[in-house]
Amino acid sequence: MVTVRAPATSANLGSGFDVFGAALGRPADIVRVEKADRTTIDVTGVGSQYIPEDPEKNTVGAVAEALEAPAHIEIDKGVRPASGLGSSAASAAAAAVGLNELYDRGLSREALVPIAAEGEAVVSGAAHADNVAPSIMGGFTIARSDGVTAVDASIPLVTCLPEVVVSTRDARGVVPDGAHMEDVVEVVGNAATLAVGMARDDPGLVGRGMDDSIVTPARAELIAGYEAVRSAAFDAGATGVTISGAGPAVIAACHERDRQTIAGTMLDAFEDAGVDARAYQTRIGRGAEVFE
């Protein structure tokens, strides 16, 4: 048997729509596999119930069969399902790597990363590499259709998930269509910023790189609350505010010293909009990690 933690990951990060993305210091999933006849899961954990253990219906199961690698799969959810905060991402990524230990495969990392994507496809309908390769390559990635670039940063990081659920479809139904260049120009000039940022550790330069005038405007309206979220997060010293992957995750980038301040701010500015919610102070960190 092997088993893997895969963290949670945050995608897109504003400027950065189905290109980058972070692994998250917390939450994460645990997997553990172990050869068989034939592929089964059983899923435990937070959002458990909301999860399907049939092979053809799980984000782990079109993996095993990717790698040919059948195996009975146990999933210890602890990203929440429709989060934002790539909970299908975490479980796929650990199967892959987790499998590829198992089977001696021998696979890289990278190389792993559009067999774990195969996975995502399972629920949001398209394989996309934006959380899977944070989770399992760690730090701060740049996913494109010719591999994955990763950085290591660590970024001090806020992310505020309130008690309300978007579906990964009903996020890319809201994207807009097209855009006026001017909206173009300026998100690609903050998405320059952002990624030298992480290149720098600079939660200045990572935060004022986070905004995003084209997918963002659109994503907020399916978060009660996000504007006053975002706006106190920034008057508690937040460098910059957006929405963590299809939302309804909030994500703030900090300085350390302010990330406490920053944590309990957001919950009390969601708890004025009426809706639960959770924080997780933590930051970016490192890909999975396998445990034999």
The other form holds:
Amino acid sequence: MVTVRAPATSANLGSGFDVFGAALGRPADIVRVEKADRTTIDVTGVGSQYIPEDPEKNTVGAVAEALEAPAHIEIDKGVRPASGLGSSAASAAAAAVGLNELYDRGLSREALVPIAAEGEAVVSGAAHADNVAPSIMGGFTIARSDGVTAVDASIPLVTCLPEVVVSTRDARGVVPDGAHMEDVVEVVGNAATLAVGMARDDPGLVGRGMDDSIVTPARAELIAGYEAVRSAAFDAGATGVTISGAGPAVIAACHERDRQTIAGTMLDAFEDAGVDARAYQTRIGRGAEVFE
Ligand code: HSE
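What would the structure be for the form predicted in complex with ligand HSE, rather than the form predicted alone?
All chains and molecules follow, beginning with the one already shown.
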């Protein structure tokens, strides 16, 4: 049996739609895999009642199939489904890393990314790798069609998760079909700034580079209280604030000294909007870890 802890992740980071991702220090999924003649799945933990155990419909079933590695797979969910914190990706990443180990497939972490992304397609309809890449490799990741670049970083973060559900399919449905050239130019500048900020581990540059005028405004409409929460976080010292992944979680980059205050003000702003929420004070962290 192999046990793997794979972290929650935040995709997009505003300016890097379907490209940027970051591993979060917490929360995480724990997945145990054991060899079997056919794949069976048990799910427990946060939101497990909403997750199908049929291997045809579960993200880890597609991973087991792609690796030709049938197994009994136990998923202990720490990452709430439909949160914007890479819930399905954490399970897919853990399964890919665990089954690779269990069956001695010898694949590199980077080679496991497209395999875990197949699991994402089962849930969201698109095999985007921007959550599975950081969950497998850790740090800040740039997922391109030809591979992944990963950068170690430890930027302090707050992720604030409201008690509402936004499905990735719905959030992808509001993404505009095209963009004006002036918005593209601005977002390219922001994305480049963010990437340099990650390489320098500079919360100011990372936050400055999170602005996105193409995808985020359309998705913000799906999250009650988003604008108020964003303003509150900036007032409390956040260097950048945006929607985490497809939402509804909101992510703020910051200096460590401001993190606790930012978490409190974001929670207050959601409460004022009539929305219960919880906040994780965290930072960019490690990728999937294997325990024998
Ligand atoms: N990049 C994806 C999206 C992440 O924003 O739809 C979904 O978790």
